[in-house]
Amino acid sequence: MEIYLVEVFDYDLIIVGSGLAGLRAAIEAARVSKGKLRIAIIAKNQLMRPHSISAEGGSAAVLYMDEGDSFDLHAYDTVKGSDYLCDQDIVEFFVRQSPIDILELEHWGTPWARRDDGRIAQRPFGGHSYPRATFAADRTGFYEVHALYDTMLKYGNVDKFHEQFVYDFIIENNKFKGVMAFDIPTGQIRIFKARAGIIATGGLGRLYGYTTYSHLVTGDGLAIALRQGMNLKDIEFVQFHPTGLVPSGILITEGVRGDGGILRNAKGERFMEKYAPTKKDLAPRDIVSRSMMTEILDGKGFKGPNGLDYLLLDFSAIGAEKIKEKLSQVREIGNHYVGLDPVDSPLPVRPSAHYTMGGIDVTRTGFTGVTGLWAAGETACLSVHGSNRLGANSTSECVVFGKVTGEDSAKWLLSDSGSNNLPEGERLNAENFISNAYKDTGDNDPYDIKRDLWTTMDKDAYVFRNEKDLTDGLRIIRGLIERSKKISISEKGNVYNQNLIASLEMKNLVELAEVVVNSALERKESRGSHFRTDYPKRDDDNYLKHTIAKRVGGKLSITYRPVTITKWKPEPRVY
């Protein structure tokens, strides 16, 4: 193993992450700056392969006010769906901006599905009172990413860096100075010096073993922000998508139920009528996931592998032609991963970890509180989604607030002519970080630690939670953190060292797991995705507030902040 000399790149703006939020931020910053700013977008994978391409069902927007939809209706659905924990001023901005950005994606080449009259088609989605999920078959995120990437190529002042693993931010006197990374193909250590940065690294879904997330999504930006003293907000709220394919967890889009699919238990019953008489299978995801797990725990599921008991998603009401036209990717997934064609057979499903409602605590423009540093997309928490996100609001949020952060950071840079000098010793710090990471400090295997983390999170912080499980989970996780300090990396080479990457990702995950579980333990109520069997009621008197987690002196501090309410007072969620 050879440690290279540090290579330094100099930019005005660094964007870390190439999903919907990162790409949209790069476009807007390039557009606003009119070529005056040097911009780099970097990702730990190929830029056109972010997790955003896995989004299937749609992007929510009010397109047809002439047919009964409205901004207030979309906002109310979002607020109610959030179990009243979202900040309503942010939601009101979001629902008004989303249609503008959906139509912009149209002009940039996103092939939205069409009605017979040629207008953009929209499908029903869970918790929405109007069919406002704008979709491109069941590959919405894939097409959106491609449209944004192609648009970004029009701007000559955006440099692209593939396969860069960012392992730290450079911050001096609460001012952003750049990021430390290494080039995965070569192991070359790099510093991307910049006057401003945008964190768009996605969520923390790989905390769980049974999840819809790709293996890329390991909370890197969130963990670095935590270590750097930034606030994480509402991090206990992890969404479980009702229809993860058993046994892999791969997403089966809510669009299936939007197009007429039905959940059935082992007796063949359509059970959602019991739990949400009006919305049935299109109730919000937290309600559907709890209903499914109730059926399974009551013995009405099918026995699955490794304890993954499941229910069935029945496509028969949709019809073969509609499945082939609108759900072709889901059909491919069923055929490839479980050998079942949904045209002919239902698919085995159960709730799967899917989305991070919480994130880095930011303002409406995505500002993190560190001068020159913003965050956007799933990495950030504004909060649009509160304790439970409505389907199709996430991709819209990424585009809306990716644009906002790109614009705000570019305007700030154009108005600030200051220079950016690296703090003394940062080259050595960058080199030492990697050389220390290679050193064997004990005999623990990073992969074993990650597997133990997955087992713990899947058991103790899943759809139903309670004090005993959370306490046990927190104890185990703190033990994993100690084990993560004493590991061995079997591969010592520089070229595509997956063992090194896996160990760094594992350390990020165990640190974040402590925040998720500790925050969940402190919230003694049930709200949205966070359901405690020992505190089964929502408690607005004590917990209508955001959780703020921060590292203080190496220890985790939990405080709270009021929710912003503009129009809609909390009321019972009935669907």
Ligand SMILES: Cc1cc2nc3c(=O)[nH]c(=O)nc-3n(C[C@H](O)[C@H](O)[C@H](O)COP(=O)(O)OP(=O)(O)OC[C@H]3O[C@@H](n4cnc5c(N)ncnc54)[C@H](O)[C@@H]3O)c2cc1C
Second form
Amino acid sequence: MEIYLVEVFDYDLIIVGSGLAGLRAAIEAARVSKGKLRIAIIAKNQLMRPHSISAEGGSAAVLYMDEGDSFDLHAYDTVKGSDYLCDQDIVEFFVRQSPIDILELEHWGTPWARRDDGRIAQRPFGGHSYPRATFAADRTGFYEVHALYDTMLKYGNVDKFHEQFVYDFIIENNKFKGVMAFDIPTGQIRIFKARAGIIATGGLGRLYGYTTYSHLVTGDGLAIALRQGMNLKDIEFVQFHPTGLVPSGILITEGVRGDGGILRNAKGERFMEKYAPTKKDLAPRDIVSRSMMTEILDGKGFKGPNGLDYLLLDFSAIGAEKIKEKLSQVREIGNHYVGLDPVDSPLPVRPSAHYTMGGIDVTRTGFTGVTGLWAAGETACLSVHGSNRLGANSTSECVVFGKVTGEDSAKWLLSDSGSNNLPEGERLNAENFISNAYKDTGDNDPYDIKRDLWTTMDKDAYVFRNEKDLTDGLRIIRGLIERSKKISISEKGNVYNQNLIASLEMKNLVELAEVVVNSALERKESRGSHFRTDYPKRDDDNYLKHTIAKRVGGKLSITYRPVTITKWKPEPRVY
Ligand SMILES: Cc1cc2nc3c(=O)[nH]c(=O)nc-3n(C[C@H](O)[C@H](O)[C@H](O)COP(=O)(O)OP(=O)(O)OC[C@H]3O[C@@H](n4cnc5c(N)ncnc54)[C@H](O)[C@@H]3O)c2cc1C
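Please supply the corresponding structure for the form predicted in complex with this ligand (the preceding block corresponds to the form predicted on its own).
Every component of the complex follows; first up is the chain already shown.
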């Protein structure tokens, strides 16, 4: 192994992450700066292959006020769906902004599905009381990413860096100065100096083994923010999507139930009628997932491999023609992964880890509290989703707040004349990083630790939680953190060292797992996606508040902050 000299790049703005949030931020910053700022966008894989491309079902926006939808209705659905833990002022801003951004995406080339009258089509989605999920077949995220990427290419002041693994942010006296990364193809260490940054690194989904997330989503930005002393907000709220395909966990979009698909237990019963008499299969995800697990635990499921007992998603009410036209990817997934064609067979499903409601604690413009640093997309917690996100609200959130952070950071940069000198010794730190990582000498295999983490999270911090399981889980996770300090990186080469990347990602995941489980243990109530069998009721008197987790002197501190309520007082959540 050879360590190259550190290469230093100098930018005004660096955007880490090229998902919907990062790309939208880059466009807005470029547009506002009118060529005056030097912008870089970097990602740990190919810029055009962020996790966002796997978004299937749609993006929520109020398009048809003339036909009965309204901003208040979208906001109310989101607030109720969040189990009243969202900040209502942010939600009101979000619902007013999203139609503008959805139409902008259309102008930039997103091929939204059309109705017979030629207007944009929308499909029903869980917890929404109006069909407002704007979609492009069942490949919505793929088309959105392409439209944004192509639009970004129009701006000459955005440099693109593929396959750069960011392992730290450079922050001095609470001021952002850049990021440290290594170039995955060569192993060369790179410092990206910048006066401002936007973190858009996505959620923490690979904390779980049974999940709809790609292997890319390992919470790196969240873990670095935590180590750098930033707050993580509401991180115990992880969404389990009702229809993960058994046994892989791959997503079968809610669009299937939006288009008429029905969940059935082993007796063939449409059990959701019992749990949510009005919305039935299109109740919010937390409620559908709990209902499914109740059926499974009552013995009304099918026996699945490795304990993955399951129920069935029945497509028969949709019809072959519509499946082929609107759900072609789901059909491909069924055929390819379980050998079943939904045109003539139901698919085996159970709840799968899917979305991170919590994230880096930011203000309504995405500002992190570190001068010059913003966060957007799934990695940020603006409190749009509270304790349970409604389907189709995330892709919209990414574009709405990607744009806000791009604009805000560019305006700040244009008005800030500060210079950007690297802190003393930063080059040396960067050089030492990789050589130290290779020197890790322990018996522990990073892949074993990750597997043990998955087993624990899938069991102890899943749909139903309780004090004993969470305490057991926390003890195991703390053991994994200790093991993660004594690992061996068996692969020693510089070129595409996947072993090194897996080790860094694993270390980020185990640190985040401790925060998720600790925050879940402290929240002694049931709200949204966080259901405690030992505290089965929502407790507004004591827990209508955001969890704020932070590392203080190496120890985790958990405090709380009030929720902002504007129009909608908390009510019992009935669907
Ligand atoms: C299967 C699936 C389907 C979904 N469908 C929908 C849907 O239909 N509608 C909806 O609203 N929501 C949907 N969601 C949720 C939604 O897709 C995501 O919340 C959203 O796309 C996240 O976008 P993002 O820009 O925040 O991050 P991502 O798209 O996850 O992008 C993160 C970026 O950060 C980069 N990165 C991460 N770590 C590092 C590092 N260490 N160094 C450098 N770069 C790094 C990655 O390379 C990537 O470019 C779905 C989620 C899943 C899992």
